[in-house]
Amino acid sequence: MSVCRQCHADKFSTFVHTGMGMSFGLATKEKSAALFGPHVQVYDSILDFYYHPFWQGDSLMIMEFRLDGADTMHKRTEHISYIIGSGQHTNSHLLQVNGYLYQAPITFYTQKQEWDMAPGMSGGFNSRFGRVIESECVTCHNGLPEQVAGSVNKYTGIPLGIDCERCHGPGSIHVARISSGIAVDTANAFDYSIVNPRGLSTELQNDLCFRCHLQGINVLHPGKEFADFKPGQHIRDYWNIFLPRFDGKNDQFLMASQADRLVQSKCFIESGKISCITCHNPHVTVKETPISLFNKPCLDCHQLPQSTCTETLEVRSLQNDNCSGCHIPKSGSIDIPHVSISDHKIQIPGREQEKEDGKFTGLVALTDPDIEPVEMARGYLRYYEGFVSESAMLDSAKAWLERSRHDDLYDATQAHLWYLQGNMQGLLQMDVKMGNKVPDSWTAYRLGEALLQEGNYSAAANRFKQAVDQLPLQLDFRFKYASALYLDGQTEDAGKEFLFITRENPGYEKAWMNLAVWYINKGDVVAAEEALQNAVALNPDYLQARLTLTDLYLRTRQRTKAGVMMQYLLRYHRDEPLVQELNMRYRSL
C-alpha cells in the first residue's frame, strides 16, 4: 500500500479509515475500541470461566480464572497479538503461539459498548483459546498471510488490514511500467497492468465483492487455496459457496451475507446490472458517504414523482426520500450477538414479517449454476460439519453422491461421508481399495481413524503418516500419528512426535498429557510432573491429566501437592470411581 500510495494518495487517505482498511491491526492502544477497567469482565456460566481483558503496559492481556468462593482456582493469561474488526461492529482478539493463529474467547461489541463470549462460543462450545484461524477466515479479514508450507494456522507474516491489492490484483507489473515511464490515459483506455473493478463485467465485479460478502459453506476444489484467487476471476474455478434456502419467511440472514441478500431482491433480478459498487465507493467508509449516494441508484430507475412508492408524500418528504433508510432496513444477524447492520435484500418493508417460518429446503451453490452432483454432496458434508448436525443433512450428500461419477472426488466424499456416518466397516473397505493412493490429507486421516478403532495400530499409523507428510504442521493429524504409534509399541517415536507437538505450541494440553505418560514409562517422574501440571494449568477440567497427576504425587509421597488435586477432584468428580480410589490412597499416605 506505501507503494500505491505514492501515486494515489488521495484513494489511501480515505480507504484506510474504510472497515475494510481498519480491518486487521496489532492489538495496540490505538487500534482497540473496547472499555477497559478493574471490574470488566465475561462469565461463562456453562464451563463457569470468567475473562477479563487488561493492559499491561501496552501488551493487551485476556486473563481467563475460575473461582472457588473467594479464592481464585485457575488463571490462565494469554497475550493478545492483533485485533481483528475495524471497531465498527466489533473487536475480536487473536493471540499467536509461535506463528499459530488463534482466536481469543471474548469480543467487544462496539454498537453496545460491551464485552461479552465471542461469535459461536456461547452456549457451551466455548473452545477458550483454541478456536483455528485458517487461511478461509483470515484471507477475508485482512490482506494474504505467509502461511507456512504445511500447515492450516501457522503464518510467518500477517499484513495489518486489507490492502489494495486484494481488489485491484498483484501490483508489481503496474508498478514497473508507471515507473519506466509507460502510462495510459485511462480517460480513453484500458490500464491492463492492473484490475480496475469498474472495468470488469458485473458478474466479476459481484464475484470480487462476494468473495468475502457471501458467508456460506466454503468447499475448496482439489488442489485449491483460498489466497489463489485474483480480482477479475471467478470464484467458482476455485472453489463453491454453498447457502441454505427456506421456504416462507426468510428474514434472517448471517453478518457477511449481504451478497446472498442482495441477488435475492428483485432490483437485482430484473436489472441484471446492479453490483456491490453500484452503491458504494469502496474507497471511502459508509459512515462518511452521503446517504444521497446510497439513493442515486434508486432514483435512476424510480424517478420521481412518477416512482411507484407506495409511502406518503408527508412521510417522504420527512425521511428527505431516503429510499434505502426504508427499503434496505437494519437488522442483527443470526450469528454475530449485539450488532445492527444493513439487510441488503432490498424490500418493501414489512413484507418479510408477513411470511410464516420457513422449513429448510436445501442447498444452493450461488457460485456455480452448473454444480456437479459429487459438489452438492460435498455442501451438505460441509454444512452438517458446521451448522447443522442433523442425519438429514448427510442424507442429501448421501443422495447427492449416488448421482455422481466414480473418480478420485467421489471416493474422498465417500469416506468423508462414512466418517461422519459412524461407519467404520464402509471406511475399512476403502481403505484396502485406495491402497497407496490416497487422495488427500483429511482422507487419510479419516482412514487412520477406522484402523485405530478397529485396533490395528501399525495401518493406522501408517495412514496417519500419509497425513502429516502432506501436512506436517496439522498438529492435530501429528497428534493421532504419534498416539498410533505408542499404541503400536513404538515408544520412542511416539515421544519424539509429542515433544514436537508441545514445542510447537506449548498451549496444546492433550500433547502434553501423552507426553507425560511417556516421561512415567522411561521413569521421569520430574519430567512427567511438570508435562502433567502444564495440561492442568492450561484446561483445569482436563480430568484424565488430574488423575494421572494426584496418582503421581501419591505414588512419590507428595502429600501436600496430592491434597490440593484431590480437594478439586472432590469437588468437580467425586462421584468417579478412580476419584473415590485416590482418596483412599490418599488418607492412608
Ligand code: HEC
Given for the second form:
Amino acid sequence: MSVCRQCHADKFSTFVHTGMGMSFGLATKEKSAALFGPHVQVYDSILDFYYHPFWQGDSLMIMEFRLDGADTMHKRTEHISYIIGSGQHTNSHLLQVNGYLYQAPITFYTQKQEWDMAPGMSGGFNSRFGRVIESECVTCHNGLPEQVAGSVNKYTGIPLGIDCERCHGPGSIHVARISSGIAVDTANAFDYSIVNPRGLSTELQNDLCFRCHLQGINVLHPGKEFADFKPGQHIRDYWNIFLPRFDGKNDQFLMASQADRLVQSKCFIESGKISCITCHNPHVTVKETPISLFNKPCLDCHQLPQSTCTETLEVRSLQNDNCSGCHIPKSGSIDIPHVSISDHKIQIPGREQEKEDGKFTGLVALTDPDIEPVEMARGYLRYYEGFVSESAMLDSAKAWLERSRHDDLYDATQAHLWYLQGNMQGLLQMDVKMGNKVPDSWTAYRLGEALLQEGNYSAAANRFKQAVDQLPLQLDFRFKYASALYLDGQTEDAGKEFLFITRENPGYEKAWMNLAVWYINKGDVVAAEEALQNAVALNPDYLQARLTLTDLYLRTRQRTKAGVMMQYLLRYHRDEPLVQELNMRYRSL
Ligand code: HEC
Ligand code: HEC
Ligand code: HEC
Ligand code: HEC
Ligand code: HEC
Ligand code: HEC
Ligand code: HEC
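Got the form predicted alone; could you also share the form predicted in complex with the named molecule?
To see the whole picture, the full complex is given below, headed by that same chain.
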C-alpha cells in the first residue's frame, strides 16, 4: 500500500479513513475507540468471571478475575496485540501467544458506546482467551497474513488493515512496468498488469466483494486455502458459500450479509447487472458519501417510463427523498449485538416483516449454480457442526451423498458424516478400506478417534500421526496423538509430545495437565507441580488439575499451599467425592 501510495496518493488518502482501511491494527491508544476507567468491567454471570480492560503504559491489557466477597479467587491478565474492527461498529481484541492468534472475550460496541461480551461469547459460550483466529477470519478482515505452514492459527506476519492488493491483485508487475516507463492510456484501454474491477464482468465484480461480504458457511475445496483467491477469479474455484433459506420470512441476517440480502432483491434478480460498485466507491467511506451519490444509481434504473416510487412526494421529501433511507433501511444483525447495519435487500418497506416466521427450506450455494452433490453434502455437514445441530441436517447430507460420485472426496465426506452420526463401526470399516492412504488430515483424525474409542491405541496413534504429519502445528491433533501414545504405553514419546505442545503454546492447559501426570509417573514432583500450577492459573475451574495439584501438595506435605487449594475446592466443588477425601487428608496433615 505504501508503494501504491507514491503514485495514487488521492486513492490512498481517502481509503485509509474507510472501514476497510481501518479494519485491523495494533492495539494502541490511537487505534482504540473504547472507553476506559477504573470501573469499566464486564461480568459473565454464567461462568462468574469479571473482565477489566486497562492500559499499562502503552500496552492494552484485559484482566479476568473472580471474586468471593472481598477475596480475589482468580486473576489472569493478558496482553492484547491487535484490534479487529474499524470502530464504525465495534472494536474486538486479539492476543498473540508465540505467534498463535486468539480472540479475547470482550468487545467495545461503538454505536452504543459500551463494553460487553464479544459476539458469540455470551450466554455460556465464553471461550475466554481461547477463540482460535483462523485464516478464514483474518482473510476477511485484513490484508493477507503470513501463516506458518502446517498451523491453523500461527502467524509470522500480520498486516495492519485491508490493503489495495486485496481488490487489485498482486501489484509488482504493474509497478515495475510503470517504473520502466511503460504506461497504458487508461481512458481508452485497460492496463492488464493490474486488476481494475471496473473492467470485470458484473459476476466477477460481485465475486470480489462477495469474497468477504457474503458471510455464510464456507467449505473449502480439498487442498485450497482462503488466501488463494485473487481479484478477477471465481470464488467457486476455491470454496463454496452456503446460506440457509426459510419459507417466507428471511429478514434475519448476519452482519456481513450485504451480498446475501442484495441477491434476494428484485432489482438484482431482474436487472441482472447490479454489483456492489453500482452504488459504492470502496475508496471513500459511506459516511462521507452524499445521499445524491447513493440516489443516482436508483434513478438511473427507476426513471419514467419504468416504474418509479409509488410513495407520495410529500412523504418522501420529509426524508429528503433519500431512496435508500426507506428501501435499504438500517436494522440489527443476528450475530453481532448492539450494532445496526443496512439491509441490502431492496424492497418495499415493511413487506417482509408482515410474513410469518418461516420454516427452514434448505441450504443454497450462492457461489455455484451447478454445484456437485458431494459439495452440497459437505455444506450440510458444516452447517450441522457450526450452526444447527439437528439430525435433519445429517439426513440431508446423507441424501446428497447418495447421489455423489465415488471418489476420495466421497470417502472423506462419508467418514465425516459417520463421525458426526457417531457411527464408529462405519469408520472402522473405512479405516480398513483406506489402508495407508488417507485423503486429508481431518479424515485421519476421525479414523483415529474411532480406533481410540475401540481401544486400539497403537492403530489410533498411527492415524493421529498421519494427521500430525500433514498439519504439524494443529496442536489439537498433536494432543490426541500424544494421548494415544500414552495409552499405548509409549510414555517417553508421549511426554515429548506434551512438552512440545506446552513449549509451542504455553496457553494449552490440557497439555500442562497431561505433562504433569507424565512427570509424576517419572517421580519428578517439582516439574509436575509447576505444570499443574500453569494449568490452574490458565483455568481456575480445571477440576482435574486442581485435584491433582492438591493431592501433590498433600503428598509433599506443603500444608499452606494445600490449604489455599482446599479453600477453593470447598467453596466451589464441595460435592465432588474426591474433595471430601482430600479434605480429610488435609485436616490430618
Ligand atoms: C510508479 C507509479 C505507480 C505505482 C507505484 C502504482 N501505480 Fe497504479 N497506475 C500508475 C499509472 C501511471 C497508471 C495509468 C497508466 C497505466 O495503467 O499503465 C496506473 C493505473 C492503475 C490502475 C488502473 C488500471 C486500469 O486498467 O484502469 C489501477 C487499478 C492501479 N494503477 C492500481 C495500483 C496499485 C494497487 C498499486 C500498488 C500495488 C499501484 N497502482 C502502484 C502508476 C502507478
Ligand atoms: C478482504 C475482504 C474484503 C473485500 C475483498 C471487500 N471488503 Fe468491504 N469490508 C470488509 C470488512 C471486514 C469491512 C468492515 C471493516 C470494519 O469496519 O472494521 C468492510 C467494509 C466495507 C464498507 C463500509 C466501510 C466504509 O467505511 O464505508 C463498504 C461500503 C464496503 N466494505 C464495500 C466493499 C465493496 C464494494 C467491495 C468490493 C469492491 C468490498 N467491500 C470488498 C472486507 C472486505
Ligand atoms: C466471509 C468474511 C468474514 C468472515 C469469515 C468473518 N468476518 Fe467479521 N465481518 C465481515 C465483514 C464484511 C464485516 C463488516 C460488515 C459491515 O460493516 O456491514 C464484519 C464484521 C465484523 C465485526 C464488526 C466490525 C465492525 O466494527 O464493523 C467483528 C468484530 C467481526 N466481524 C469479527 C470477526 C471474527 C473475530 C471472525 C472470525 C472468527 C470473523 N469476523 C469472520 C466479514 C467476515
Ligand atoms: C475494497 C476494494 C478496493 C480496495 C481495497 C482498493 N480499491 Fe482501488 N478500485 C476498486 C474498485 C471497485 C475500482 C473501480 C472503481 C470504479 O471505477 O468505480 C477501483 C479503481 C482503482 C483505480 C483506477 C482509477 C480510477 O480512478 O478508477 C486505482 C488507481 C485504484 N483503484 C487504486 C487503489 C489504491 C492505490 C488502493 C489502496 C490505497 C485501492 N485502490 C484500494 C476497489 C478497491
Ligand atoms: C440496475 C438497475 C436497478 C438499480 C440500480 C436499482 N433498481 Fe430497483 N429494480 C430494478 C428492477 C429491474 C426491478 C424489478 C422491476 C420493477 O419492479 O420495476 C426493481 C425493483 C425495485 C423495487 C420493487 C421491489 C419489490 O420487491 O417489489 C423497489 C422498491 C426498488 N427497485 C427500489 C430501488 C432503489 C431504492 C434503488 C436504489 C437504492 C434501486 N431500486 C436500484 C432495477 C434497478
Ligand atoms: C443499490 C445501491 C447499493 C448496492 C448495490 C450496494 N449497496 Fe451497500 N450501501 C448502500 C447504502 C445506501 C448504504 C448506507 C449508507 C449510509 O449508511 O449512509 C450502504 C451501506 C453499506 C455498508 C456499510 C455498513 C452498513 O451495512 O450500513 C457496507 C459494508 C456495504 N454497504 C456493502 C455493500 C456490498 C458488499 C455490496 C454488494 C454486495 C453493496 N453494499 C451493494 C447502497 C448499496
Ligand atoms: C419515505 C420513504 C421513501 C422514500 C424516500 C422513497 N421511497 Fe420508494 N417506496 C416507498 C414506499 C412506502 C413504497 C410502496 C408504496 C406503495 O404501497 O405502493 C415505495 C415504492 C417504490 C417502488 C416500487 C414501485 C412499484 O413498482 O410498486 C420503487 C421502484 C421505489 N419506491 C423507488 C424509489 C426511489 C428510486 C426513490 C428515491 C428517488 C424512493 N423510492 C424513495 C417509500 C419510499
